[in-house]
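Shown here is one chain on its own, the form predicted alone, set out as structure tokens.
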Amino acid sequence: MLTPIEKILFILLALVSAGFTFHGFKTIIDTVRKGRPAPELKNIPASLLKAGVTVLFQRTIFKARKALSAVHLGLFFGLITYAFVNLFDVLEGLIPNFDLTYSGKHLAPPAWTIPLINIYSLVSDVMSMFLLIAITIFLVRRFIVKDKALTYRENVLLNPKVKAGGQAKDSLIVGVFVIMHVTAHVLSQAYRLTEGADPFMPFASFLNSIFGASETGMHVAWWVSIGWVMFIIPYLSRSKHTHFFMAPINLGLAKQNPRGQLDPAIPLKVIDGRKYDPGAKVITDLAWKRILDAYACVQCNRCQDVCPANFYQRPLSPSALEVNKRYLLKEATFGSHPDLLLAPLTETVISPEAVWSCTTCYACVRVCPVGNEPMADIVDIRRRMLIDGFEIDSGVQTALQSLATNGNWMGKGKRLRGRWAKELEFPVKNATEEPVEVLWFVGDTASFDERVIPNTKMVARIFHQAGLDFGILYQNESNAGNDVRRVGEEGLFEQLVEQNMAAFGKAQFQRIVTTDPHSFNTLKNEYPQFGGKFEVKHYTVTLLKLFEEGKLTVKNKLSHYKVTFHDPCYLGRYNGGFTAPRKLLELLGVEFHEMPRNCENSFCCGAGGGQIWMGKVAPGERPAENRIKEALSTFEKHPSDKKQLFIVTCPKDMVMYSDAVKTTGNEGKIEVRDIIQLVAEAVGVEEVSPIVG
């Protein structure tokens, strides 16, 4: 079809595009290995296969907004279609008489591959509409509707040029090129449709049916289509859509090691003599793997919609976070501010407030359809922020002393711990001087939270009703650290691992049960870093079997009960403990309804990352509150008699909860109780008492 001169045209502006583009992509490849190392990852090529597999079928994009990933997956396989459209468009430009119109009969090809011909006509020119009215939908939800889900507070910090709509910008020329170059196609064959409509082009037909057929327009439009793309392609290495791209290859390489584990803060490895710091202050000082999610990120703000600080109006939005390092790196390698890689992360990407409001509740990681990491940033900033002297708040100072000084956050002494054991009317074994089966650790608000004692000591008299051998480690026990490591106190998380490992070293046990989630996760995810290779359950798992073997038995059924449950995110999502509490209050009898949020979704209580040691506490409805509100709306729909409980099984949920209650002047319409109350009242050990804050 081109002529010549055209031939020459095209591949001096293929080759123009093709080395705009390898520059593109390895200024970018340079980038990320500029980052720290990361823990190794163990069979790259089956976790790529499997990260290529997912990205195909969009897996990762139903987490969230059904509507629009189901139009999503429309566009993607619109565009995975015009990969091989492009590819045949370049094929009828260049080589004489390719033409797959009427079944490619000017081609004369083997009869065999009539029906193949026919195929991909159909499929070319349905999924050219579907490409157009995807894309349509995305850009007046951008531009018309204005969706707030894409914009930003105005106290989150934001590079300027994304101020400045360098996001809508993006998106506006991204849209035009997908509704220029798909008009355009489907133009080109229109226009070489001269006997009239064929039946496997039925959008381009229409077109002919108007247009007609034309030599000059096919050119014209082959052209325009075609150039698009060169133009395209090197643009978008430089532009938020290189998630195109970076996004399967980011899944492929996603963190492998537990949810619920920490990278360590100085990297494991030394590459070219390099020493690190722990944590991070400049870009650089992040691993390679969390560089390349800033160009994986696909800025779609999914995991701002989930974050508990958002909500709360804090200045902390993970979707600007990836969205300004994107930005920093592009000004400082394409640009030409190369000592943008040299600026603190606090004053180019997340402010200090921003750093400060983040519960670690993971749940931007877990909706990222791409595997981003922006939690795990957030660490690694504390981390540095800490060594290097910032400020932080006066209540996180007081926690981190007393955690220094006396094992736990709460400034009691270390001999006080297992003082509510003592006053049971039996004696509970000390781990540390008899063999036990079950080392039972308790954590800092079961153990000194006045609000939360007695349902520590009812687990203790169901344990024992159940004849289960347990016992504590008393004053040797100290708190796991988990939240300690997460407010970035790396050199003191380790002080109190070294602590609980002497103490279990004197223990004779089989397992560990834990009363607090956040201690479960750390022993589980985190004491194997350091050799505590223990089995670590959940009380709630343990209670389940209890009643499983026998040991246990329902002789009331709370069938007078209404009540709702709420997942804690260091149980449920990062480990995946959904189904043991549900399965007790279905053996309880209790009238069970979801809310919304719920298992992996699960809204986070606002107390995790240190957040329950905050001093001051920033105006407007806290997490806690919402959630309260969002348990009494389900319980709204389901309108009854009975009483309401918000069931929770961890004691820092047992006293975020109880103060939301009042907070929002809902005493006596709905009461938190911890599923060890529902339990004691079921198995006839003791009338359960309202629990007085």
Second form
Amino acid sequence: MLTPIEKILFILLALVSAGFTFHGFKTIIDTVRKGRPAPELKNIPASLLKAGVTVLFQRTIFKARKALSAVHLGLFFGLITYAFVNLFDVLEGLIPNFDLTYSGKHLAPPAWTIPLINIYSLVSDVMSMFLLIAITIFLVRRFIVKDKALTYRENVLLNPKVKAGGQAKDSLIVGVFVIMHVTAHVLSQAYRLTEGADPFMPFASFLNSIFGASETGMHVAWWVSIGWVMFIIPYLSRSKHTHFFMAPINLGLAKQNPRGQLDPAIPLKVIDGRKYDPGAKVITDLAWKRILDAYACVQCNRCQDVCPANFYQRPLSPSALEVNKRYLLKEATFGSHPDLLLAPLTETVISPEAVWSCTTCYACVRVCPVGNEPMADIVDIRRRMLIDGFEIDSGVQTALQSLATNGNWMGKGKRLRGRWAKELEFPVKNATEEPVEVLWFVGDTASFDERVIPNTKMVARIFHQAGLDFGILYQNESNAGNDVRRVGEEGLFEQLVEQNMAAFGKAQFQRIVTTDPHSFNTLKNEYPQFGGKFEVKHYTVTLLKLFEEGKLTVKNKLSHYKVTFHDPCYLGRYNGGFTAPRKLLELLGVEFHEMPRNCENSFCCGAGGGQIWMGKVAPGERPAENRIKEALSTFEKHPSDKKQLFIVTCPKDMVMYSDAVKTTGNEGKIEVRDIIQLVAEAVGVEEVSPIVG
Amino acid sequence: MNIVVAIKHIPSIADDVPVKGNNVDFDSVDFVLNEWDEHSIEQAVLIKEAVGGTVTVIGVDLIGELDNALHLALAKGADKVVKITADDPAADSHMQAKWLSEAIKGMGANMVFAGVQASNDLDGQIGPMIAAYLDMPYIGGVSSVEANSDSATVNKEFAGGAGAKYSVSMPFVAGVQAAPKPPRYAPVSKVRQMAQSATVEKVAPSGDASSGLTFKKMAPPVVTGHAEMIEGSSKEVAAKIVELLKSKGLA
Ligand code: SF4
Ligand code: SF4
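The form predicted in complex with its partner chain is what I want next, because the block you gave corresponds to the form predicted alone; please supply it.
Full complex below, order starting with the chain above.
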């Protein structure tokens, strides 16, 4: 179809475009390689393949925003189709007589290909129409409806270019490209239809009925369509839409170790004898995977939607973090600011206040469709801030100092840890002195907080009644270090691990049971890296087993309660402990209602990652308060006179939510209870007044 | 600028403090750095950061565990640490002040800081006594120190929130009430690094002094009664309070 001069022009253009594209992607790869080593990935080809399948069905984006995700799925298939469309358009241009209209009759193809040609014609024609509609929806959403989900809070640190609407410009360019490109392609087909309508090309035939066939029109439309492609491919490597290429790769290289295992502060693998300080100050201090995250980010803000800190009007947005990284990298590599690679992250991508607002709830990582881990960056930044002597919140500092000297964050002496057990009406074994079957790792809140100790005693009584052979470590137990590590105090975390490992070494036990999901998480997922290989269970699992084995029996069914259940982040989202608490509630015979945000989607209480230690309380509705309201509105859908309970399985939750019930003025309407209180009522264990006291 | 910080290791009150005979049962308590000393270390390091110099931290090692506190001081920015090996947990502040001043004498200090008091005896004597032994002026209740070439501008706090600014010529001893900034956090990895690499200079205690006081009797506080928590809604609580007041003949 093309004239010889046009062909030469096309080849020149294609070479220039390929050159720019190559340069674009090479720059990205070189930049990603500037990052630190990341934990080894196993079986990369298989996980890339799996990621490919995931992307093909766009599985991960459906975790949130179902309707829009469906449109995106269509868009995605449209673009895949268009990869073929462009290929055939180029062939049409270069090979004389290559023409697929009218079942390819000008080409005189072998008979078996005719149905394929028809399918291709129909699919590409229909897809073209669909693409125009879908892109219009997305553009309308961004520019006319101005969907709030695509904006950031005023107090969030933003790259100046983002603030000036850089993302919108990107979207507009790509949106306009798709519209022009698709329209031009369909027109080029319409101008081709010299013999009237082609039944397999309804859309092109319709345009043909208006504009007729035209040789010149065909050339012009072809050049517009393909010319755009030659421009847009190198442009993509420099725009937000790099995610077309980087998202599947990133997904294929996503975290393989357990969710509850943080990457180390200093890479385990050292390349070229490079020396590393713990954590991250500048962008190249991050692992290469975290740099790749920025290129893979589709800037959809799904992570921001689920972030409890963002909800609490803190200046934290996990998506802004990724977007800022992306713009910083762009200016440093494609722009004229290479020095930005050495700019402190706390000045360019996330404010210090935002860094310290994260509850490490993992919601952002869980929801991200492309496998990004904004939370990992935040922990790494905290790690370096601590080493560099950045002034930290006074409450956090007091907690850390107490942890370093006393092994707990509550400023209590080590010897006081087991005091609650001395107040029971039966002795609790010291696991460092005699062998036990179950080593109960109690945790700080359950050991020291007067508000929680009655529940701790209740757990002991139930274990005792069920004949469980259990013991505790008394003063040999130290805080497990889960939140210490997430606050960024890696050295203190290691110290606590050593202390606990020494205590475990002195004890004889078959398995560990914890009442605290935070301790559970680190004991289960992180202690193995320090040689601590043991079976760890949450007490909900242990209780369920005791019922199943008949060691506990329900004497009183609790049908007079209407309850809902809060999944603690470190039990649920991190470790998949969704079923045991629900099964327990079912056994106890309560009327159970699920809150809208449950299981994987559970909403953090706001205490994790060291937030519970913070001296300052920010104004605004706290996540825990919002959660209590969510529970109440769930109950409203099932009105009755039954007593309404908010069930928790984490000592910190007991504290957080009891407060939230008070501060929202809902005392009397809803009561917070640990699941152990229900178990005690059902099996008939009464609270006994302390013997000593 | 040559700054010496005299610190004190004291029994921790995070635990119950058990009594044995006429004194604390030193075998069953942990020892920690006096809280006010954390402020004098911070003040010293802040001056060093502002005008340069060296910070030496010195303390009496009562139970052989002072190293932890000294490593912490190094991690916070001290340059040199010294311990006076006494091994006598009952050494009182008069005794300690004597030993400290003997050791500080030859150090050529421009400024000596001590916490204004310590929470074990609350007598605030160490600073003034060091000043007396070293024949230097003493200023207590200090909330900030700025070093000039041979004098310092010192802010001192008085009861009721009043403050005064002094110009004190060097050398002098200051009893630090609070540093201008909260004492910094020393990450454990740094403290551990110091524990591995730093040397703690050892000095034998020299001299003798006594407060002239002896313990007659020491006893844990006697619990006389518990507060009663009144449970219930605000109305119920109010009703119970009225009832209680009535029963005591107060309403
Ligand atoms: S881990 Fe939770 S709090 Fe932290 S950024 Fe992600 S969603 Fe927000
Ligand atoms: S990090 Fe993930 S969830 Fe967040 S904006 Fe980027 S792609 Fe979306």
